[in-house]
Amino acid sequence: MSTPFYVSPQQAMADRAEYARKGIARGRSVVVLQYTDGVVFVAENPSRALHKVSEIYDRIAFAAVGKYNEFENLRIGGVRYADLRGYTYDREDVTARGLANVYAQTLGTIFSSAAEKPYEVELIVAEVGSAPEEDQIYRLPHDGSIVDEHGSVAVGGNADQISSYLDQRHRDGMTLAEALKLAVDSLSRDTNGGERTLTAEQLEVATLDRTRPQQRKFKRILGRQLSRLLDEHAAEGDGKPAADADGGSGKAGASDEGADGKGTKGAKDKDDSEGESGPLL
């Protein structure tokens, strides 16, 4: 009988860190930004269907990069532990601590288990507040562990070079558009230190906004709205006057909907066999 081939705890570690950090390499960027009135979601992400920024309950949301059909089981099952946890105690119990300890415990299970591969994933859970001091966003790398950042954060694709660039230029006090265009210019930049452009149909753009009346603070930035707040700073690098392309404040273009995002927990995981198929996003 042959002696089996051993590996030691530490190198299988390494190798399974190695295996996910490859895969979330390949996925396209995710860019978060505090700004003054709430928290903004900046994804280069083509598709309309699969969603990599969503809504999580009502001040909480939740971005990832990697393989979709691992983030988004981690997704329906965060927003059921929200939904659950609100209808059994109070809606102000689900916060975005909470919910972060419990990804970290499901993803640190699934990386130290030598049964399955890591989850090719990388997190964000971020909570708006009532002031931008009491705003929280949570980084979650593969391995479970938890990193609480402050005024931007990037996973994803070159996010070492994204980080250092929004580290020189992210200020508070920030507007939304100053805030959209930071992001769209960090994301714009490739690993050779070229630049290219962005479009708004390569975009998804939502943000947590304190200011809205309702209770849910969740709204993706869509059509017209995204288009007009991209032109408008394109037209300012150009120095002539960006035309309001929708004829006023651009609301007409916002939408809170979205796969996830009808309001109740029914929609929101309705489409749990979505993501079978696993694409890297």
Contents of the next structure:
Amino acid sequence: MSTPFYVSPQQAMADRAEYARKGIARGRSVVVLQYTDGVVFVAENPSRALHKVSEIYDRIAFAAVGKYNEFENLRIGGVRYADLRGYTYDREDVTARGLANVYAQTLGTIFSSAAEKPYEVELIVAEVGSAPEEDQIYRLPHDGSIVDEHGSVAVGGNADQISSYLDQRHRDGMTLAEALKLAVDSLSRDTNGGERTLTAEQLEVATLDRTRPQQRKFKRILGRQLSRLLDEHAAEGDGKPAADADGGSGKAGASDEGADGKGTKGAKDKDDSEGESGPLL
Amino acid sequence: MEANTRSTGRLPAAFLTPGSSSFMDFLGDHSPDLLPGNRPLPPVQGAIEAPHGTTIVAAAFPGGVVLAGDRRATMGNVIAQRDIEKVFPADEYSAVGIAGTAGLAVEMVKLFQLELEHFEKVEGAQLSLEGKANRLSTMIRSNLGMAMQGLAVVPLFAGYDLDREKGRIFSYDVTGGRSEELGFAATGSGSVFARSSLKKLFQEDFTEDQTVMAVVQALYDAADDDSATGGPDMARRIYPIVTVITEDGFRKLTESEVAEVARAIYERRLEQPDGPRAALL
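We have the form predicted on its own; now please give the form predicted in complex with its partner chain.
Below is the entire complex, every chain and molecule, led by the chain shown above.
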């Protein structure tokens, strides 16, 4: 039997944090932005069935990066928490703040318990209010801390880089198409400074739209509607984005590797056809 | 256990345990005391006096289904409430109307709505219309003990079946037995009269507007002969609740839309109190 040797608490925590961060960094990022009518969630996610963005309750949605089974577990826990709370009290009594607190406690306990491996996830919980000032966005890193965010936020692999890109460009009162364009631009920037082109098929987009007449404000933006919104910004920018995209996809094709090859190739094909149809619009 | 959801503590293990997509199953495991069917029944002598909802009618038309209810709740021979709502959306494509003990019925609807919504959020897909109808069956069955003491709940369930592309109606008995109705159906104390009325008026090729008219005629006839069913209250401007479910989803007619139909019927009945006549042969 080997003798257990001493590891300082600082070192143990640092190791756990590093483990979790590395796991998270492997995933593609998710960005969340406020726009005039609500909050938009944009993720790079080629899967149609496995979601990174989901509805939790009437005005509350959830976005996550990291290990799928871990954040899916937390998502379902959140849905159960919200539904039980709404059933016990009233639908109004389910709040993003309450949910974020529960998530923070859960993640925090798991992170500091030696018996469990830390969750490799980073979450965003957002609630749309009746006016932009009342929107709430919380970011929850792997260690159970909780950050109150405004305007825009990114989590995942390139979060720092994307966040600073978003911080510089995001402003209040953007339309959905503008916010979506900014989100896609931020996601398509590579670590090495190159640009890829993300097509509608590679994106998962959802909104919490305060103008929706239904009680449940969460809505996925799919297919034609998404393409139309993406085209809208391509047309607005005239020839410039097309030129950028051409250069970008070339670079990305060279720099991206392995598993990304397929996605990038798809993107390039789509990009070419867009290049043709672009000037016609 | 319940205390955990109220505090801001960690999510209890039950919340994070993979399991059923049913909210009722979750409640049964986690807080069985919150399930209506699990309440211990006090021994009582005779029937309990509690407000009762009365007449609900439904009729299908090509492309959808109409579900409507009067507004009266009675307790014995007293009108307990003049403007009660007994028709509720169950989800985007279905609605449920309730007759029977109002308190229990409203609770059942609340749980049923949550059951459908919970499934949709967890699974990322809607239940089939058949699945929804069966779920309601189970809930009525769980109320059997109460029903035996005179606190029965007998709903009428209608929805648009996206797979079969048509509106469908399901009726229930107190034991949870469900049967699909072709064309039209009614439940509650005035149902006998409403059903007879619809039997004479109903045609399979009615338009949406004609179906709404026929259904409100049936409610008028029910109110005419059943003291527990309320007719359109012109003086207080209380009109029936009429909902339409089509491919586009659930829609509740506005007060002015129903008022127009009810007023037209009322004026016609001033001349012909028994309403429209069917041909003898």
